[in-house]
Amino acid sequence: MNAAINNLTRLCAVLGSPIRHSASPAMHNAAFAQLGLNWRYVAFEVDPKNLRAAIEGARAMQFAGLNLTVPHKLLAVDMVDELDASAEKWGAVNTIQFVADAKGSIHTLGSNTDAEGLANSLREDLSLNLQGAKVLLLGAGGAGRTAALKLAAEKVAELFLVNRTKSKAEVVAIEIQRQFPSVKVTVGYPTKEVDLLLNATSLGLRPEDDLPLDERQFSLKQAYTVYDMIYRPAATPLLSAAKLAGCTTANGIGMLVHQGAKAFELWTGLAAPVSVMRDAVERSVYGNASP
Ligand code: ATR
């Protein structure tokens, strides 16, 4: 059980729009309760035009931390005092720490825990060793670009990039070649097997969506594991088809948990109770029906 709210309660919040369906409050409050912290995590609907005022309000009220979700992650880059290496690298902020200096002024430090969350989830949920892996990545939007760069930073051997708008995949490929010359990048489908097929497109959010890949060009039988960054619904058409094809599969719930765990550690300085956070997220997103 969470400690009673009183004058010493520390606050964290997620800001987004829409925010109604966020599972982050359930996840973080379960973690605070597990560690006996007198902290609470709430969610606020914030319009982009009010984002700066909301961050400044949280600073003025001495919040412990903030998370940012759609559509604020890029906007917030220009609204914090400092970016850490992760926010610089991924060009987006999903976590803000409020840090007091020696004179008591509060300073805002932006971080990005999404890429680390994805890599940790791939390791935990698919038992994948990213180093030396061959990966087919679908999507070259914001999430796809970050995933591609993180996979390259984790030293995958080969990366195949596919996107509806091919030119965006080509831009990401050039960026990878420049930053990670040892990774072999191809725009297009592989002809042989891959260790991982990763969906970073938004296709699959709606039940009527098509598969995000062209099965005439790539058969799911060519993928050992399939990861979908979407977690609502629990089984996208891609994951259902991948299971039928005999692939090991996971949805994006683990990424949500691990990005949250990393944010929790930045704010509290304590090891996050990851399995408690995962149980709370699964209850919040899927109810009592297991995914
Ligand atoms: P996010 O930040 O979640 O990555 P985004 O930057 O808008 O959001 O990217 C959405 C991704 O889903 C892109 O790869 C997009 O392809 P385009 O770059 O061609 O737009 C992909 N996507 C969205 N709707 C799609 C559709 N109907 N068919 C194929 N790809 C789609």
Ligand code: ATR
The other form holds:
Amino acid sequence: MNAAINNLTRLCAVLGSPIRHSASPAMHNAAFAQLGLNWRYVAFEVDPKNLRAAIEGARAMQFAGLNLTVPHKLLAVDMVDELDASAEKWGAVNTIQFVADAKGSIHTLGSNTDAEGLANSLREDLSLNLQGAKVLLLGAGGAGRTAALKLAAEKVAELFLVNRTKSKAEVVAIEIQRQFPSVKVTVGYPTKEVDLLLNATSLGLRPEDDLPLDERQFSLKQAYTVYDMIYRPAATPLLSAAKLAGCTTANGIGMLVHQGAKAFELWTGLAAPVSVMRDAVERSVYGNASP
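For comparison with the form predicted in complex with this ligand, kindly provide the form predicted on its own.
Keep in mind that what follows is only the chain, not its partners or any molecules around it.
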């Protein structure tokens, strides 16, 4: 159990829009309690136009750290004082540290823990070997771009990029071809089977959302595995349809846990209690029901 909040309590937060679906507070607060830390983690709805002010406000109030979710990860690249190697490599920020220099000034350091979190989850939750795989990726925004670059770095054989705005997918394709010339990149749907269909769009957060793919151009029966970065609801319309099509499926809980564990370690300097964090997320998302 967490100790009472007092004047020594350190704060972390996740900023996003929408944010009501986030299970990060449950996950991080369970980790703080497990290690006996007088820390708390909260969630704030922040409109993109207010993101810079929110980051500066957290700096002024001496927050220990921030996480960023949709739609802030690309915007924040130009709003922090410094990017670490992960943020430079993947071109997006999902974690901010507040670091004091020798003079006591607080600097913001942006990191990206999403890329490794995704790769770890794909291996664990789908038993997927990424090297040599054929992947259909839906979405080319902040999450999609990071996923595409990470998949290319993991040496997938072929990557098919689909985005509502085709030009965004084309920009990502050019970037991959420049950085990872051995990976075959196509903008558009594949005509044959793929090892993985990965949803990096926000379609599925609401039960009334349409599927994030055009079933006239690609059948779910063409995908062996389907991964949805969304974890709440636990079964998105995409995952429900994929199960009916006979696909092996997983939602984004594993990615959330792994990226969260890395953020926890960056902020605290302590090893994250990963199993405790996953249990807390699953209770938050599933309640008493099995996934």
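Residue numbers count along the first chain shown, from 1. Since we're looking at a predicted model, the values are computed, not measured.
Undergrad: Would you pick which one of 225, 130, 256, 148 lies where the chain hinges as its rigid parts rotate between these two forms?
TA: Checking the domain motion between these two forms, the hinge sits at 256.
Undergrad: When C-alpha atoms are superposed, by how many degrees is the smaller rigid part rotated relative to the larger between these two forms?
TA: Rigid-part rotation, C-alpha based: 21 degrees.
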